[in-house]
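Take a look at this single chain in C-alpha cells; it is the form predicted alone.
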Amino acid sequence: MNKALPTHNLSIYVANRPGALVRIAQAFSRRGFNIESLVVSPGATGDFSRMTITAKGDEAGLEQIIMQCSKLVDVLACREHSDEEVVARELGLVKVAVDAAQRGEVLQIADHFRAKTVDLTETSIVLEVTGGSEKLDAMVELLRKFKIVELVRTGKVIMARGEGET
C-alpha cells in the first residue's frame, strides 16, 4: 500500500549571499524531497531573507534536511512549523475565458471566495484570491468548468502566531 507523504512547512532565515538558495535546494534533493513551493523575500533588514519552503517527504528525511541546512554558513535558523502554529497565506491569479453569459457565474464564485477582479475584457476575467492553500484549491476546482487560460500561485508564506519567532 502506497502511503501519502506528509507536507512540511519550513522557515529558513538566511544571509543575502549568492548561492544560498542552491545549497539549500540541494539538501532537499539529496533526501528525495520535492519542493512544492518556495518563497524568498527580504527580512526586516536587507542583509537577511526569509525562505518559506513547502515540501513532501518522510519525518526522518526532514530532520536530516533541517540539520544539514542549519550547518550551512549562510543559514541563521531553520525550523519546521505545523499548520496550527502559523498564519499561512497564498496568493493566486486565475485567468478564465468567459463570454457574457458565463461572466455572472464566474463573478459569483469569485465573490464567494472573496476574490478580486483585477482585469476584465469581453472574453476573459482575471481573479486575484488570497488565503490558505485549500481555499485556492477549492476556487480553482469550481472554475475548472470554465476554461482556465492561466493559473499562477505564489506558494505559501507563513508567520508564527503570537510572540513566537518564525
Given for the second form:
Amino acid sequence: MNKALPTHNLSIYVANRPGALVRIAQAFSRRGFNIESLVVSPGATGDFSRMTITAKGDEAGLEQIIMQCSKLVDVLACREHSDEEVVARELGLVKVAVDAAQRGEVLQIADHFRAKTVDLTETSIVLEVTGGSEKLDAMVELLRKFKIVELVRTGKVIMARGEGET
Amino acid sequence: MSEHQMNGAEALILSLEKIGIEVAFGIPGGSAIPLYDAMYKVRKKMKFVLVRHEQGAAHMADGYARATGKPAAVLVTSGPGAANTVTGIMTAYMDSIPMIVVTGQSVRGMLGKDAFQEADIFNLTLPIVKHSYLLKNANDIPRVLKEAYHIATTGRPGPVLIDVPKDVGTDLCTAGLDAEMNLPGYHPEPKGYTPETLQAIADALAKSRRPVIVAGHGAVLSHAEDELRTLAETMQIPVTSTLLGKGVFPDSHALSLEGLGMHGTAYANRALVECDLMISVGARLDDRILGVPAMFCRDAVKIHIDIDAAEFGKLVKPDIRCRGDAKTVLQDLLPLLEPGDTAEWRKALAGYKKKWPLGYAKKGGLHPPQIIDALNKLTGGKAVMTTDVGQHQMWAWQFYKCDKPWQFISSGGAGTMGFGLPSAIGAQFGRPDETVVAIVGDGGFQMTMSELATAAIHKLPVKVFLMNNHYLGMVRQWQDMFYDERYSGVDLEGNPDFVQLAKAYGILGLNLKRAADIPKVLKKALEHRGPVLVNVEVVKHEEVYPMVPPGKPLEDTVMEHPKKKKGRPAGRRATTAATKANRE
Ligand SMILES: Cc1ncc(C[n+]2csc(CCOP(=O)(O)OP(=O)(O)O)c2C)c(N)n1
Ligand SMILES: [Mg+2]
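To complete the pair, please output the form predicted in complex with the partner chain; the form predicted alone was given just before.
First the chain shown before, then all remaining chains and molecules of the complex.
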C-alpha cells in the first residue's frame, strides 16, 4: 500500500466556460486522485484555457481520469506528458528572514540558482526563482537553514518540445 | 412574434419546440413563473404535463425517452423543485438517457446570496449530468437549447441541465431562434477504430470455439438489433443481454441465453465462465454482471465495443477495444466474418439450459414470477413493461420475454426505487396506442404513487401490478441469505389498502389473492380502458434465484438458498443454515 505513487503531468486544453474547472477537478477527486498542482491560464486564443495539472496516482486510475476528462463537453484535449517530452517550468517566491550577517550566504545561494532578489528589507529578503520543480526544491531545501517566512510556488507549467503538441 | 418582442422565457419555450421536444413534465414555482407564463403565451405543439413531485417529472421524461428514443423536457422551479429532480437526473445519467432539464433560478443579482429558494443546482448536479448550463444572458438561449439537445442525444446520450435565472427569463431576447452551436470540445461519434481493429476482432471470432456475445444498452440505443442478430446467426454465437439490453436480441431465439450476472440465468453465467471469447456490444460491464471483476471471463479473449472510451478497462481490461457506435461497428465488421465452429459449445449450453432452467414455485400462495409469466403469455411479450426496483424487478427481467428492444424499461445503473410508475406514465405518453404495464413493489411504489393522479387526469391506461409482499423484499432476501435472518428495517407494516387508494384517485383498483383468479383479474386489468392498479398479495417470503452472492464470481451462481434444507418452507427460520451461511 505504501508504494510511492508516480507523479503525472497532464495538460488540458479547454473551452473557457463556467464550470469547466470544477468538472475536471471532480474527475480527479471522485477517483481519489490528489492534485498536487494546478495552473490555469489563458490559451493562445481568448476563448480557451490551458490547464496544467500534476497529480499522484496509479496508471489505471490515470487512464480513467484522462478518458473522463477527454469526454467532457468543454475539453478539447487532455494529454499526459512524460518529463522527457516537455519543457517544464515553475516560478517560486521565497521570503526568508535574514539579518545583515546572514544576507551574504542567502545571496550566494540565490546566485547559484539564478534567483533574483525582488524585495529586500533590514530583516527579510524575497527571492524569485524559475526553473524545473527539482531546482526549486533544491533551493528551498538549502534555504531551510534560515527561517523561511513564506513560500509561494506557481506549480509546474509544461510545453511539448519541438513538433509535439501539448 | 411580430408586434411582440420575445423575452428569454418565451425564447426558451419556442426553442424547446424548435429542437423537437414533444412533451414537458414539471411543476412551477416562483422562479419558474416566467417559463410557465411563456408556456401559457407561446406554446403550440409541445404537450405539458403537470406532475405531483419533480422526481416523477424526471422519471416520466426518462420513461418517455426509453420508450421512444426521444428526449423530453423537465420544467421545474429553483431550490426544492430543482433538488427534487436530482434522483431522476442521476437515474437517467447512470443509464445514458437523454433528457433536457430546465430549472428556474433566483435572479442573477441574488446568486450566491442564499436568496429564497436559491440552490446551486448547477454545481449540485455536476457529477450526474452529461453537461449543464447556467444562463447569464437571454440572447444565449436559442444556442444553448440547440446545443443541449445535440449533446443529450448524440454519442453516449445523457441528461443536460439548464439553470435559468428568473430575470434571464424576463429579459428581452433579440437573438434569432436559428442559432449556431459552439461546441469546440464535443466530438460525439469519432470512429475510434481502424480496419486492423475490425480484422483483429474477425480473426479472434473465427478462431473461437466457445464465444459469447454480451449485448447491452448501447446496442439498443444505436438500433443495432439487426446487425447483432446477423452477427450471432452468421457465427452461431450465443447471446446474453444485460438488464438494459433486454430484447435487443430476441429472448425467444435459440441462441439466446437471456440475462447474465447477479440474477441472470445459470446458463448465461456458466457460458461466461467457460467461454474462450467474450464480445461486449454496448454493455459497460458493470459490477452487477461481473461477479468478481478480476475473475470475469478470466481466460477468455475479451472484446469491448463501446461508444464511450472511458468504459474500456474501468473494471475489465479488454484485449481488443473498439470505440464506436455499436451499429456502425457491426456493419463494418460483418463483411469480414468467417463462420467458426461452435456446434459443440452450443450443445453444451443446451445441456445447461436443460439442467438449470428458470423456474418458480407454484404452490402455497401467489408468486410474483407466476404473475409475470401469466402477463407474458397474455400480452405475448408485446406490451411495454416498466419496473420498479427490487425482487419483482428481477423476476420481471427473468420471466417477461421480449423479442424487441425499447420494450423493457428499468432503472439499472442507479436502481432507483420509485421509478416504475412515473416511467410507465412517460412511456405511455410516448406510445399512446400500446399496452404499458408497470411491475412495482409495495416499497418503491409508495415512493412516487402520488403520480396516480397524473395517470388519472390524463386517462393514461397504464396497468400497474403491485407485487405486495409487505416487505422491502430484496433487502429482506439479503438479510435472510447473508445476515442470519436478522430482518432489520424491512417490514412494510402499515401498507395502505391499495385498492381503496386507487379508488381515491378515481381509477380502477383490483385485488388478486388466489391463483385461480389470475387469468380473470389479469384479463380484466389489461382490457380496462383506463389506469388500473392491481394489488397482488404475493407470498411474503420468497427469494430470487439464480443469484451470484455479492463478492462472489459467476462460478458461484446459486440456484437456491445456500444452505437450504429439503422441505424447508420458504422463509421459515433455519438457524443452522443461516448461521453457516453467515460464517462463510
Ligand atoms: C430510493 C431507494 N432507496 C433504497 C433502495 C434499496 N433497495 C433496493 S431494493 C429495496 C426493496 C424494494 O422493496 P419493494 O419495492 O417492496 O420491492 P420487492 O423487493 O419487495 O419486490 C430497497 C429498499 C433503493 N434501491 N432505492
Ligand atoms: Mg415488497
